[in-house]
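First, one chain by itself in structure tokens, the form predicted alone.
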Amino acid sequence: MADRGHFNSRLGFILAAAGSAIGLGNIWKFPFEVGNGGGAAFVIMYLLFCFILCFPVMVAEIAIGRKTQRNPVGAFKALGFKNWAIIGYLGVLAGVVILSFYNVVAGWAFGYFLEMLSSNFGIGAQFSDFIKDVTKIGLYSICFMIATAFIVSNGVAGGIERAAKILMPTLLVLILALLLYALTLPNAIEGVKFYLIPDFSKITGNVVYSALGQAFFSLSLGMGALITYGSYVERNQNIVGSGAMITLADVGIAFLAGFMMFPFVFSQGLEPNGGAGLIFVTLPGVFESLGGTIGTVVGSVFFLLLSFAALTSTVSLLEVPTSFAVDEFGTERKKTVWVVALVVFLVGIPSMLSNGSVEWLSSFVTLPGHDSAISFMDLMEDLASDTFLPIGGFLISVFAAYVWRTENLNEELAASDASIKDSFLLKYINFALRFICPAILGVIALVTVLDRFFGVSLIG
């Protein structure tokens, strides 16, 4: 097998996954889902479900990479469990989904920065408007997925490390910076109590199921993406640290973006629970709230760099099934990467149309036991981030404790750090994997297929 790279350094690793997982899952999906969810009964469920049951099935997915060096369908067969194989493919299925209406919610983001650079702050007004334009919306899309096969076509190292050193940071120290102005706003306290002040009655199970959803959703598991970075990383690299650190990285953020938005939210009189747009229709209106230059200078930032941070998730996405491609069928990487991306990019229309372009797309399906119909983006979004990641970390759970066993795990893990063979994190890790997120992510799994397809809803 011809050498398939690298990462540079441990710091590179980290800050690939972290960019992967680091993206519109925090800045755009999780203050909504916050919002759906009544505040910080969502955020407790959330870091929950992050560190108690996302953490593990991450080191295991990177342990499996790195031990194989492979693909996350090679990766199953390789280790001699090819019936297994179907996690891998499961896995690059979602992440094909995944990325073709990721990527058109990224064109949003990049018009939006084009629409700020021209002071049109009207643009949050005009949200439902602007979607429907699949002119406009589709050329963007269009530069966001060339730029995406670009980075990919010249190797995930040399273009995402780069960039990342430079945009993460930026992007943090400009969330900062809104959140400290947003804690001036009128009324901004009264956001931060929703934020950061439970009410228990609010833990509901359609808050648990979408705590759930949004954690695997926003640290990229279940789709193939951290096995895939993971058979990039080199043996010496501590996998059970570097898990830690983005774990850490993409909580960060999503408290930050969080506790930015709601004071935004509440300081104009919106309701909290404004859905998917709610980033694009408030932050235009604060930032027009800064005045002229100003205004235009943070909003411009702001969105390219909300781009950006999309953008290395995007990679990431892409990169998964173009590494299925090269390594199981030998193809050359670079044809591979824009064949599939124009691949991508076709499946991801539907979801383009459908948010009021093309009305049977925008009222697509009335799942059995619901009484309205979704679009066509909002069943992908369904299916990919609440069905297919849930049921992916259960496999690959149960994977890694009873059939390539945690003793296997363990060696892998401490084959670069023996001190880490008998701390309690190991021990944690193993018993999580074997009780707690079988348990867990079963039961979710179990309830979604009764709830999706056959109509019986147990969640309320």
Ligand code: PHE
The other form holds:
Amino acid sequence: MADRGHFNSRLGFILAAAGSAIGLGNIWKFPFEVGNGGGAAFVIMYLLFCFILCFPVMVAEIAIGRKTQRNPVGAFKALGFKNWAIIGYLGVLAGVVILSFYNVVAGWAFGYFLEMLSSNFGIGAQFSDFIKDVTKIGLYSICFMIATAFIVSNGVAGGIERAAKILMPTLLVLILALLLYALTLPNAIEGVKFYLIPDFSKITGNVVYSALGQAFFSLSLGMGALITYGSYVERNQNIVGSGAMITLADVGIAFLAGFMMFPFVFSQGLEPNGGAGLIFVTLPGVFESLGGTIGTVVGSVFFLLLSFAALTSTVSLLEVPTSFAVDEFGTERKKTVWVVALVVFLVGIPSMLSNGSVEWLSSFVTLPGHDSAISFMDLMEDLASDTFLPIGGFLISVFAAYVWRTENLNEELAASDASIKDSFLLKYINFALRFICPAILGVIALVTVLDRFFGVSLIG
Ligand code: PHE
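Form predicted in complex with the named molecule, following the form predicted alone:
Full complex below, order starting with the chain above.
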């Protein structure tokens, strides 16, 4: 078989995986989910889910990928469990669906970069018109998909490792700087309180459900993205430690992004439950208040970095169906990338049209537990991130602990260094995959399936 490619170094893998994890999910979705979910109570649920449930699943995914050196479908087959390849098929499907709408939002971010460059701070107030402008958004998202496909077609190691090394730290510095500025604004403290002081009465079934979906989405888990990236990792690397670093980096950035947003939101007298528009409506006004050139520079740098953060995620999303096709059908990599990108772009068109330009797509269905109709794009988001990913995580934990079995998993995890077998982290991972993840994710998956597909509403 031809060389499938591999990451050049451990740092390269960690950065690429952190690049996959850190994206619109952290900076765009997390703050608005916190806002919709009632603030600090959501944050606490999210943090618990990330560390207790998601981290073990992440390590299992990386191990399955590295052991088999295959895409998510081929990986289960290579281990000798053909039926379990269903996890891989679901993952490839989820990847296509997620990328289809993610690319639209990435297009918004890129468009905002251009608006900031021309000092158009008024764009925040015109957000709902901006996303209705299909010609513009279409063009921006085509550009974004082309950039994604270009990077993926150049193979694994290529420019992405190098780019991530520069971009990720820059993003961190910028978020920290904005955060400090936010804290100096009048009323900022109200935002901090909303973000950090929990009101547990706000935890409803739906809040738990979206905090879990957000944890999986933000860590790129449950759909095989990390099986795929794991398949490019060499056996002399400690993947338990890498998994811990990826989790910490991702959770850290999400936490800081929220910390930056709410003081801004409250200082501008806006409602925290502004939904998908939250960062796009709030931030331009903040950048304007920085004054003239500084506002233009900070605003454009911010949205440029947001676009780059999104790009390292779209790359990983496109890599999943691509590696599936290349491994399983032996297609040529470059051609496959462009064909898959085209298909995903077409799948994304209804999402693009569902933000006000086409009426029926904009209020597409009313889900149980919601009071009003949601758009086609929200439905895709809900299905893929809140439904498919946690179900995928459930199946992966059951598979790793009971089908592939913990001994084999541990063998792979300790391949770089036998002493890992005695570590606390490994013991925790084993315990969580055996008991905690199947139990909690199983109950939630069951409730979700009953609720979403059979209309039996157990959550409110
Ligand atoms: N984790 C990415 C983000 O937060 C989104 C993503 C989900 C990427 C699933 C890959 C797989 O933006």
